[in-house]
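The chain that follows stands alone, in the form predicted alone, written as structure tokens.
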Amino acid sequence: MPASYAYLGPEGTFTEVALRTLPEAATRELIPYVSVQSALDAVRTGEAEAAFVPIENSVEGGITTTLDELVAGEPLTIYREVLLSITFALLVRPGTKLADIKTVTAHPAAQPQVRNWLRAHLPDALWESAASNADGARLVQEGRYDAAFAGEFAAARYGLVPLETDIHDAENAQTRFVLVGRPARPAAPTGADKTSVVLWQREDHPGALRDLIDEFATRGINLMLLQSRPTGEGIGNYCFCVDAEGHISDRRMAEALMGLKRVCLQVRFLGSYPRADIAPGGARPLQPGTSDQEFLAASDWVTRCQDGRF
């Protein structure tokens, strides 16, 4: 494959500032893509070794693009994750007065992070989504909006300017991006790990969804995201996007995931990777008999109990 990262673009996006802070970004050729649906699409085609989206951010949780893409066609694999503290920009043309602003453009991500902003300052403002949040500092540049709300490094790039800075309705907001590739063997866990399954439940019965999570919780896995998306099978369908702390060759992970196919009607393993929350070794102590000594233990006690030899 091509040594190159394609990356939700245009150049100027939060995605390519979080991705070029990972080591091998640097050797590599970052080539934007103008959605998230066709950086993922080079990586199935062959056009690019991995792709770098963005997948949850803290204000809104899931991005639903990334997760759909994910949950649907040809597999791929998430391989890293970084997180990045995001705080917005309102950008403009030069000579532009927050008074001329009637239409404002940005991520749909966005949105839910400077809506009380915009409420205050902008309350008759058309909003408009673009494609990301760079492509609408490109479209104000070529004057289809007023204004783009994205990163202050955006604006010498589109020949804007920063009208105001330091944009959010919440404190410390962060988005999570990950590096998504071809499936492969995971790379050896670190004591500090993350592991996505998306699971379709087999029928629909009261506590469904409990008996699902219990394969989790009954080996002391705790669980960092759990969002439903519908499977386009009509109103009621759904499956389930899962993070779960804890690596694939983790024997209480590997049980769990075990159980799940046996019980599902299908299990998609979407990565076990290093958390970019915590540093390796930092995970939390594992709760009492979920370590992989007790599980290899009780393996043993019950293989002498099939021999007869209590």
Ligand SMILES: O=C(O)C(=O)Cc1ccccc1
Second form
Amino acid sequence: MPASYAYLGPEGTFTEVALRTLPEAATRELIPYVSVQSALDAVRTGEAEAAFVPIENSVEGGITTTLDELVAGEPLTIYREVLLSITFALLVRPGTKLADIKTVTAHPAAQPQVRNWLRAHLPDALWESAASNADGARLVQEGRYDAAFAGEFAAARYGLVPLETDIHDAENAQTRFVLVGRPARPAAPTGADKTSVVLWQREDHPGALRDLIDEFATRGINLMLLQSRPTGEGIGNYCFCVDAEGHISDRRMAEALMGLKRVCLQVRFLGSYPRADIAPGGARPLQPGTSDQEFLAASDWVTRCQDGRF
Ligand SMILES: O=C(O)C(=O)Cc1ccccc1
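To test you: the structure above is the form predicted alone. What is the structure of the form predicted in complex with this ligand?
Time for the whole complex; same chain goes first.
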């Protein structure tokens, strides 16, 4: 049996479409799971080699179930990311008209992407969340809801028809998905990489968050995501999910992570992996003084000073 990738199912999710864009997916058995948690658990138990799950969208930010799963429990590592442009179709059973729709469903992350459309076209419809957009389509097929927002491609799979297509409140809405596996050495840098970490502050004090961010800023590292998540240990108690430009094998990133390790209560490394938004080698020019050579030269100079050879 080939190694398997778990993904947020059932069949017909945007997650499945995004997963199939990865060349390595063609050589794996792709197994749908009912939730992000169960897909990630399949990796933790060794049932699946890796799991593919949504993690962020350009309209609402981080997908909190996924972030919370990566923040807690047995550590997992992100190996790849995929960006997918998202537009929704309103899927109904054949014969349903707009005026018949009293209940609608989709994944919670879909709602901010269709809210204005709903207000304009179905202001009185009751919204209930589904485990995924394809699961919403399945529930419409079963007669549990009148309509589901999902990919148009999911219609045929669930015996539904698209009553409306190309629904998106925001132009160019994109969702980011990640391939997550058990911890192992990150892939070699491509020249356009991203590093994800979770940071827990040691203590609350004025400027505590700025102190963490400074570890990146002073080394010329740009941040791409900064999302706070409650630790569950009381009001005002948060950890921070951070995506930063660069790879852990870059000196500036390694030094920033060393700095964070010293000043944070805890740091969880979630991986260094190729960026999906730009081609290999396409990262922004480095800030003066932050190349590997400059870090190494500075370190050599300190050693010479310590040895009295300056
Ligand atoms: O993959 C899906 O279909 C999902 O349910 C997750 C999701 C939610 C909203 C936009 C893209 C993906």
